[in-house]
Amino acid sequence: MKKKIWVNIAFQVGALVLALLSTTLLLLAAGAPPFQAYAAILKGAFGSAGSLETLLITWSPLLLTTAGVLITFSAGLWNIGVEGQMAMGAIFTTWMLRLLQETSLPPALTIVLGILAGIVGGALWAGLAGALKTFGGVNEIFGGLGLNFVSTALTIYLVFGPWKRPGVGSMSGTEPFDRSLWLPTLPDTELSLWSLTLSLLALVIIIVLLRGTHFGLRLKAVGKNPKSAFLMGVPTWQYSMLAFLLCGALVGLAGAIQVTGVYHRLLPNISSGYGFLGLLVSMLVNYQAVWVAPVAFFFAAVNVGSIQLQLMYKLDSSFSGVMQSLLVLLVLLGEGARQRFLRKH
């Protein structure tokens, strides 16, 4: 047992060292001095109150998308459609706020109804991917990717069509909502403690759900071996559909927060890549929900800090995604090598 623990640590550390070396080689190939580049990333993420504020704003939706993806992963499903589900949550929230902004409802109630609409929108879009998988035999990867394109097209249509700014359609999005329909923020900042609290609360609920409930145990049984789970009396397709709906609800909440707490309007790229980033985080934590918060915080820091690489060394904005993907790839390869080593010994 003691030997197994040391083997696990050795492979994990080795994967991280390989990732660091690979990133260093990439920086050298791009003409950026590695140590200065790493220092620039740290400064960009933690160097000022403004950068830390941006980091926390980025962390919030990433927590939600990762938590949602963990539910479908636990059920053995690859929900690649999280980007579209987040966009659909933002669309439903925008629709509800536009519908209610001229009424006499209290602003706080309007915001709550807008967020609930986003949750429903994300759940419905994820449920459609689940229905295609369950009843249509469409692989969830292809179904999710296809629905991503549909939601993107719908967002662009709304921004440049029915919901466009008076007289002109713009990539800057729809007309901003009145400040009374914004989630409250800390004084002199754009950080909303409400959005951060909702994200952390949702993550805690998912941790408890997956680790300490009968539902979580059955969901994992479906993910591990659906045939055996069915023979043991677990309603497998119902659990798969429920996993999609729960994931979509969380991701839809992320979209709602983007509208009510960050941009205060609908943008063509409202998801900002958080869905795909959540997939990377969930794979890196090996589907262990308890590690989501720190790993998502690290990814958010890289995402925010890497802007400095663009400013200082003229590196493309996609470089941070390359770094993050490389880290996940090497850690997964290390995990595969570890399991193979342990089977042989």
Given for the second form:
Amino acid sequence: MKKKIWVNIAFQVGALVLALLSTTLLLLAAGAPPFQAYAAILKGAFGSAGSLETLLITWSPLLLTTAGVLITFSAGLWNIGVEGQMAMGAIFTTWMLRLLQETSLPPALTIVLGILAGIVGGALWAGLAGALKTFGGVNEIFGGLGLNFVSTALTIYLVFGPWKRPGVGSMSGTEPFDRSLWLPTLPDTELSLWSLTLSLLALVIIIVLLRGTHFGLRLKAVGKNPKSAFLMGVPTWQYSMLAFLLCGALVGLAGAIQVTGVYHRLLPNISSGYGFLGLLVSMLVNYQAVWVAPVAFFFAAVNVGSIQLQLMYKLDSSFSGVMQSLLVLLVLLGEGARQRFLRKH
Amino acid sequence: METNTVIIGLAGVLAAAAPVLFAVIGETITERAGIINLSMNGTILLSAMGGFAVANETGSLLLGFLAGMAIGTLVALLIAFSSITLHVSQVAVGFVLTLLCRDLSYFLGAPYMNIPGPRLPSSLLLNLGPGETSPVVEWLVRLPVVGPLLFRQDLMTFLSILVIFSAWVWIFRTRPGLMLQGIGERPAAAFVRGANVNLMRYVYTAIGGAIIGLAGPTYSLSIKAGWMGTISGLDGIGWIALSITIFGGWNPLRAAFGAYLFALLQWLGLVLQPSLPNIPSQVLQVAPFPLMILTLLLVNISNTEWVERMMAAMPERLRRLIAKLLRALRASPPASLGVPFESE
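Write the structure block of the form predicted together with the partner chain for the protein whose form predicted on its own appears above.
Every component of the complex follows; first up is the chain already shown.
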């Protein structure tokens, strides 16, 4: 048993080393000194109080999207529509804030209602993908993808159309909300403890839900083998729908946080890839919720740190995406190789 | 609208559908063998960038297209290896590869951004060789309607049409094609018949990947010549092609219909733009997506349980009518799509 754990670790370290080796080669190919580049990433992520602040701001939506897709993954569902669900959350939050900002409602209540609207928006959009799957037989991957494009179009339509800035609409988004409608931040920073607390709380709830409750167990049963779960008396499609709704709610919350706590307005690309990144993190942690926080932290650090590469070496910031997906790919392949070749004897 | 504008527009639709067709037919062949290549969206971007970069460095269009095919083949082989040999989830690996290829194309393509490069001649027949064009070509090109619609097209448009029909003939009219259907539907039966299922799956995934890899250079060396990184507007095409593959019911002809329909809708969006000034252009460009979801719904809905139950409760004549309608639209995937095969 002990030996097995070491083999596991060896394969994962091997995948990590291979990933680093490949990215090093890529950096060389792009004409950047690799070691200085890695140092720049580290410094860009942890080097100053300001960068650490950005890191934490990046971390919290990623925690939420990862926690969300963990639920759908547990139910055996590939919720690729997560990007659109996050955008829909942001749209609903913006809508609610616009609706209430002229009224005499206290700002705190307006923010709370805005965030709740975001949660509902995300859940609705996920529910649509779920309904297409459950009642229409449309695979959630394709339903979700289509809905992603629709929500992107809706965001752009709103930013350039009905919600455009006075004068002419632009890619920089809608008119920023009044300061009173911003999530309170720590003094002299842009970091909101509210969003960080909410995200961590959501993650803890999901960990408990998936690992320690009857609901989590049944959900996983549906994911592993829907037929036998159904025969055991688990209402299968209801559980799938619930997984979609829960995931959408969490992801919608991420969208709401981006609007109320980070950008204070609606942007054309408000989901910024956090949804897909959440899918990558879940795969990397092999769907184990307890590992989400550190791995998401690492991914956020790579994202934030890579901005330095652009500034210092004129490298495209997509390097962070290359690093992350390469790592996930090699870990997946390493895990497959381990199971394939070590089980034989 | 003037007739001339319409014909030129439709000719444009045929050309614009070419890369989508490569992607859709390549995916159809791959999925017929039982493998899902979910990496298409990234593969198209990477092959577009790679094809342009190679053509730009070497000055050879042929090498550019070959580079695109090589990239498509490599990515496909990676998926084949991980799913057939390692039994890792095809969807997971395909999805990660989509993101990896996309980001790689942006990262490696940065030096090639917005620079001029070689471009495929816009008409194959008029550029066959140096010197005078032959009178036959002259006559063909000047024919009303079919002249601009067909005979002024470039090489890739012709090739895309050729690919549709060859794929259809191969799958439905040849013996190896029958075996291809077999390894996607019932690999165990095909194995008993003497097919090396896993080897054939490798081969068809690679061939499918090579065809998908033509899509990228068709953009970067012809339709949207050049490499423009994130604003090249290619991000998303692969996902559309995947939905069209399903809409096409894994039949090259029906898939081709879907691809042309999509290109037509996008063109209509552009044409209608001036008369709908209140709608931003980005919105009209995504108009096909809700339609795509709707068609997927129509194609799949008869596979669900509640429809079956509801139909059973309907009066006989209505039931027959609806059943007929749904059957015409229905598409079921190859029975062993995404399922690994073990011979023992």
